[in-house]
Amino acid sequence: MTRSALPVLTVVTAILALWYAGTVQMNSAWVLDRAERAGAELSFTELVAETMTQARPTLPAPHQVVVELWETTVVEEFTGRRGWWNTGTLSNRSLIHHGWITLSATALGFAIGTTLGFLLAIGIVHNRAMDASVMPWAIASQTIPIIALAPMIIVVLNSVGITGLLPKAVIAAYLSFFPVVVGMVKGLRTPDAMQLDLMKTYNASSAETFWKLRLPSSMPYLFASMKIGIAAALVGTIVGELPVQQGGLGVRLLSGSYFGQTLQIWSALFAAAILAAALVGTVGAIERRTLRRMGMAR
């Protein structure tokens, strides 16, 4: 366990230490132009001080960060007048509620993706016309940025009624979708022409060689990919956020840039990168529960 750790562990302060190097570096203008027109001098120590308690920093110092993330999920929602404590619901000024906002989205955009590519990639699979037709407009459609795709998708949406959760999660179905199918195809396409051929000896048919050799050997392949999707669902989600502007960590990342709160725009960064890891943890405990039973993994 020690020796797992210690890599890890040194990785994180070698980060640290770059992290807050770079945060005296990058606020000390501020702070010695200021001393400046006091007429005042400035020792290292107080230099440094001063880098790391500014209220809006060029680059905030980590613990500023963590404080940040504390006073807007835990210190919000139980002490505060909007707060879940107060009033039963989740405070608008919370990540929680923000992060409840970007979830939902992803988790429908990532369950329409998964089904969409799955079903895609059966289709690839068995029909040559789909693997001629299908599959190059699929890879041709993640050559479109999604910055540019997304207010589209928004517009076009909004003209014909649809609102709410459901035009991100479409911008959220649109990125997960194609690490499915590709990763579908692969792990469908697996078994090699002698275990078809066994199969054909049993007088198995098409459906039965699907759910018995087929489905079973790509399931590796369909967690693998469903990792990658559930992570890009979420970015989707968070572009999907920028021209809505009707809550989620891509509105707070925007309300922040807007009004230069680098707390703000960091502290979102540092939900939603809390927020995919759980996701993908999560696909991974999957994972590891369903091949277990499978007789694939220990």
Second form
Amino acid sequence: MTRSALPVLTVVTAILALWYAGTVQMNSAWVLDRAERAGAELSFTELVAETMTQARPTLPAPHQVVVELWETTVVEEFTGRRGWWNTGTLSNRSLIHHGWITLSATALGFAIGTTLGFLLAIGIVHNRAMDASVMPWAIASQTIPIIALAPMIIVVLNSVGITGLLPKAVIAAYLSFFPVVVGMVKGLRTPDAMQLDLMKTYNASSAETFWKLRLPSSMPYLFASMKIGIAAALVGTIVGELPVQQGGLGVRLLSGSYFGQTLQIWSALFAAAILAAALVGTVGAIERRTLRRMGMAR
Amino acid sequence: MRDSAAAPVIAAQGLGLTFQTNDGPVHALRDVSLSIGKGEFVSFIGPSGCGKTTFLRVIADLEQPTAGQITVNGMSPAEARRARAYGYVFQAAGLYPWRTIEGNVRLPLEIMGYSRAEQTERAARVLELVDLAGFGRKFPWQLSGGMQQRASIARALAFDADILLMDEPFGALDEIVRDRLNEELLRLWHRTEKTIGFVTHSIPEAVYLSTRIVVMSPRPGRITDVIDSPLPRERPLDIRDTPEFIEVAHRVREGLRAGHEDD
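Could the form predicted in complex with its partner chain be shown next, to go alongside the form predicted alone?
Next comes the full complex, and the chain you just saw is listed first.
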């Protein structure tokens, strides 16, 4: 643990140093401009300090983002007028509220996408016609930019009366089924000829071969695809939130950019990144548990 | 030869198998006729491409012959496979890494619908038979290659098929392990009285184990000699130093050489 901590810390420190340098560099123009108009002379320390205290910096400093994250989560919920402490419901200005909206659509979309990908993979492996026909369509589906497709999905579903969580989840599923299909087709085909012959000598049905051989041997592939799939589902949800405009981290990103609220953009960005890390981490934890119980983790 | 003539377990007549490939037809087997009686231990030996594995796979209904007839227990190989007439041991142990040793032995029993209690009872019995009692809860990667292969033999024995088909089961093991497993296999054969078809390319192994040795040669795959072993059924390892053993081994070697001169 300590051995891996040092390189990680080094990289994080380097990134922070670059970020701070960038903050000074990118925000100084505005500071100098204002100082010139006021006719004031700025020392270097004053200049640096000024670049990190702006309300709408071009590039916010890391600590500003951290403070913004803190204030729009814990502080807002516990002390805000509309916060959870005072009203019993989450504040619509807090990232916890928006993060929860994103998380629920992501989870539903991931569940739909994984199930769909799983079923398609079973079909592809067991049915020659599906093997020849499904994969090209699955690949084609991923070449269409989701940003172009998302509003159409929302509009179409809206017109048949489906609103709320589901349209966003459908977009998340659209992105997350693909890695699951690709990974599971590969995984379900890992058993070699000898292992399939062995099942044949037992006169096993294809259902028995699936449950006892193909599915267990595909587990490592399933988890690898699910890690990609859940991150893709989050991206899909955020894209889906843009046209829906009913809360979520995507809405925070968009409204932040409308009003030039860079701090809001960056904190929403980090909230999304933290959420993604937590989701991938959760899948990873389930993976370790499952593989250990299957005796496959050494 | 005991009662092999009366009721052959495996009877092949004029058996042929031709694979169509891009380079033209490949005659994996041509005009193979052989009858194996109950309780025999028959080895198939020959260079690669001689069809020994193909013949075993035809018996097991894993390949379809293109000429001739074959019966297994008086049935077609497909019927025999559906009746679970044989256990098959492959060159690699092929244990499922996600199952314990006992779980691997249970695999055919689960598929064949044995009750849980009977699965446990049978798994314990066959693991005992291959000297792996006490290793049931280990995972395959915790066992040596020789132990894994013994577990795969236990798996093939678990459902009590009369026929055991073994395709170079000890081919990937070192000689010391192989010697011990050969000895154990003979002991197991005595105890279970199964009919064994055994593919190998080791002359000492074939002579040491078999009651009959079938020498095969390639292009086309065919039988060139069938040798009835004069060795007694009880065979300690040092029987390999006796003149009878060396005599049989010599004849096998001659048969293999003769097959090559035809090329």
